[in-house]
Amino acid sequence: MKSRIITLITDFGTADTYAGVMKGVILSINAIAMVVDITHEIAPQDVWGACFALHTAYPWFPKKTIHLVVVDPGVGSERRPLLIETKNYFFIGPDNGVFSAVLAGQGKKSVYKITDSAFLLPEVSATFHGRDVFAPIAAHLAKGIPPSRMGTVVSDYVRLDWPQPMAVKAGTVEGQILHIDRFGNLITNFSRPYVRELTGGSDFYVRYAGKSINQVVPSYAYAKPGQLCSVFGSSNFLEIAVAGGSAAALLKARRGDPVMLLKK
């Protein structure tokens, strides 16, 4: 048997014992499998954060690799369980709109809501699907049971809006803040295709809470110490930031502020 990629993205943090018990879960039930930690510190109940998460990190991974994901406000109530087959990967997850980036993509073959209690633990909790319903789906499924078995197709999924810029006139747009780092670096929705695609490569600057930043580099350390900037980060979207600094605390940003973006 062969062994495959399973990782966790959940609300759980680390000082519980939660993430550690639906790893315990996966390996009672499939031992070689190997499981990743992407991140444990999403923000309790933050479906968006993980969804954003979830996004900049699973293409990163072999292809077969399931991506389990727990943050799961709506746990014990009628929402669905998830399991979706993609051309190059499995997620498991609950139906809330954690998967809305990867089902916006190319390559969703099906989505299938879990229904067969066979391959969940024998008793189900109201309050830990992650450990008696995701866990051993996901173990299951890194065996080598093939989706079908496990439930049934449904298309009417939970779907958020992936937030879009949208043009307020010739040569200027309106995006927003996505995500803010550990470093406070803000990383927009505007993404390098689209930057390029809307300035033909031209020269461009980002407006955001009353200052106009000018000055777009390679990298951080192209800036002077506590210089706002602009950079493509390694998720390839715009990120504002301060050089050895916190553009979230200089700017008192938070996630969903506008942010302009203007061809000179």
The other form holds:
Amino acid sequence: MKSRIITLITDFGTADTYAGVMKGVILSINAIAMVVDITHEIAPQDVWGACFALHTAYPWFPKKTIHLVVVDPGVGSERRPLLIETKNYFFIGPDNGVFSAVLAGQGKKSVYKITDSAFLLPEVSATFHGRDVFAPIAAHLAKGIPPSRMGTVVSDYVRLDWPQPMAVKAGTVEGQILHIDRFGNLITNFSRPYVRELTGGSDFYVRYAGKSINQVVPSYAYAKPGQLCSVFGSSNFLEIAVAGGSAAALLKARRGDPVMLLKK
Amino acid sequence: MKSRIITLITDFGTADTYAGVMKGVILSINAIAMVVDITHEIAPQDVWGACFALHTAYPWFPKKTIHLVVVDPGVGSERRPLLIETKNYFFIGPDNGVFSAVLAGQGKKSVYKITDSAFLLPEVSATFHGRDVFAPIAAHLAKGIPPSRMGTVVSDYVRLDWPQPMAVKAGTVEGQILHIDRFGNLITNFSRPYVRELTGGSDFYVRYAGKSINQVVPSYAYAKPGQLCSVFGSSNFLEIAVAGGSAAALLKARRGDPVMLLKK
Amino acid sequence: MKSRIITLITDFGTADTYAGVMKGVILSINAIAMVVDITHEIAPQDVWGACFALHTAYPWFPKKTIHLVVVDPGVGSERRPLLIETKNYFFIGPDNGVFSAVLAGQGKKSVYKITDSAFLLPEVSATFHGRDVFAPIAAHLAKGIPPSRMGTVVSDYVRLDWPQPMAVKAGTVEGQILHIDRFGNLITNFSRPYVRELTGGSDFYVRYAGKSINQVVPSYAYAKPGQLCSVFGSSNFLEIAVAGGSAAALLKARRGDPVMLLKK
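Now show the form predicted together with a further copy of the same chain, given that the preceding structure was the form predicted on its own.
Next comes the full complex, this chain leading.
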């Protein structure tokens, strides 16, 4: 079980050289690795943001891809470095909840605490485990070293709760904005299966920021320019959108804001 | 006619995982593809901006490179997915004018509407054809599938007019700012051959934002720091620049602003 | 002595296509080159910023890596294109001081002025030597062309002084902020060996922006959230940091600001 693809999700940005240094370390250990940037623009130390980004991206990669996530406010403390093996993928990063969505998924998972320093850089700093711990582990894994040689199985890893919609009264549930994307789309935690089950297929509308959003369209282009609408987006969550504009700007939206879903 | 290089021009930004997901899809279909980011920072839904970016970048890549452009405000509507084959390159993206500069070029071109769903993802969403349509087509094309197997030839594709300078009176033409780059250089639509023909090689100057810019220099370093000048830039368009500074900031310039070119 | 890895440090940003065009040129000359972005977010024409970025990144790459740096305010002028060979790496870019930290290092170095136009693009513009000069040289070097075939040895290259801390009175030295990173950490020019020698291992504190920063911690997580602290960071320079926050924002810091180090 071997892969040469290593993806990166970090909060390092692209102005500093931190992400580049990780690539250098990976290629120094494994010259045939293929490093794929998913994003380095997670907000600094935003563990939940990284968890959401990983959730939306990882299943689209080839089997055996190694997903490396370095959003690590606890670097240098007692928080443990993890290596997770699922049926189709590997995940490497700090034990701070960033893998919660992966760990909540179906199927057998083996979770290892990385313990063998033979697979780390010879000198491990207290401030940059992306370079000294996680990148080397990923590079060695991509060379075919089995996870069980790098660490020991643990079960008491950190899990964040994925925010779930809650019924507030008959016919009304409260969800929230999970993510705001570059287009200003507000991605809620109302998944398509959840809405289908809740409404039994009948009509619904959304209330947010004092507005009722009645129009559910298949895609942004079906609404008039400038019009608020809702759409089941590409990750199967209901989004609040403005055709040709930004719902986030129009509604001054913030991640975590409550959103109401109501049966018509 | 086969290539493993697939370039990306999108308006997805790099904070969301959309571009990363496209890379995952490409590599899932074609493990030896080499994905090269040109830019993901096209302004949201800015079809013209993507057209200009493509124009400046595509001829510098190896023959048979596949250029994938996903700036797609009409996603999910009736707008068609296109695959274009020219003498040297392939282009894949929505039929919204983004390929206008390519299609205006010399030489034989075959333009296909993508019709065969066998080369798309099994489930095609209404909101993310970059992932479900265009990335898979590119990946299959890079495996050697001929374009004619993926679609049917069309001739009624969308073409945007490239803005042309216009004579406004004897010795004066009006052009416009096509693009403002990171250095604050204002790239006009006065191409070097156009200016040569217009002026017959005699001197000229530029008027913009109430200022006459008399100095035409070979490169920015030939002007004094802080001085306005004009330069034929790397894409052979006349640029208004400030040595060691930003003409855009100094002149509060905006894309599309008119610029006058006058014979001395 | 051959490598296929070519890293890029530029001030081109990622919204324009300049960096993408360089990749196209490299791959056109050398189809098996692997281009690795370190950063394109050096501030426009910030030679010192590029010098610092290179210093922090280059030693982490495999031996024989070719590091290409294009921050080039003097493009098109008489400033020379350089190719530097050290024991472990190659460096290519303009002779403007960007390689000062490399050239100040130990070990034999050969510095070549690039003179042979056979290894450049056929037409060399005055404004984009990243595309027309530096990318082609890197691509040919990665094919195994020896540096001595591309140019002639020079010794009068530009060197910037790395800012050194200075004693201002007994027990007090003045340093400065070399860099502010994405997390708002203020990276000073007090290196770990320098501080060790200066203080003889005894305690010290830092003064900056009217504040005394007494707590030296092994990593950010050892300070209370919101608390100012100092840390020897991943490049072995002392940093001023705020746990879970931004020291730069809190202290309105700017690169180049003086910072005092005092023995307790």
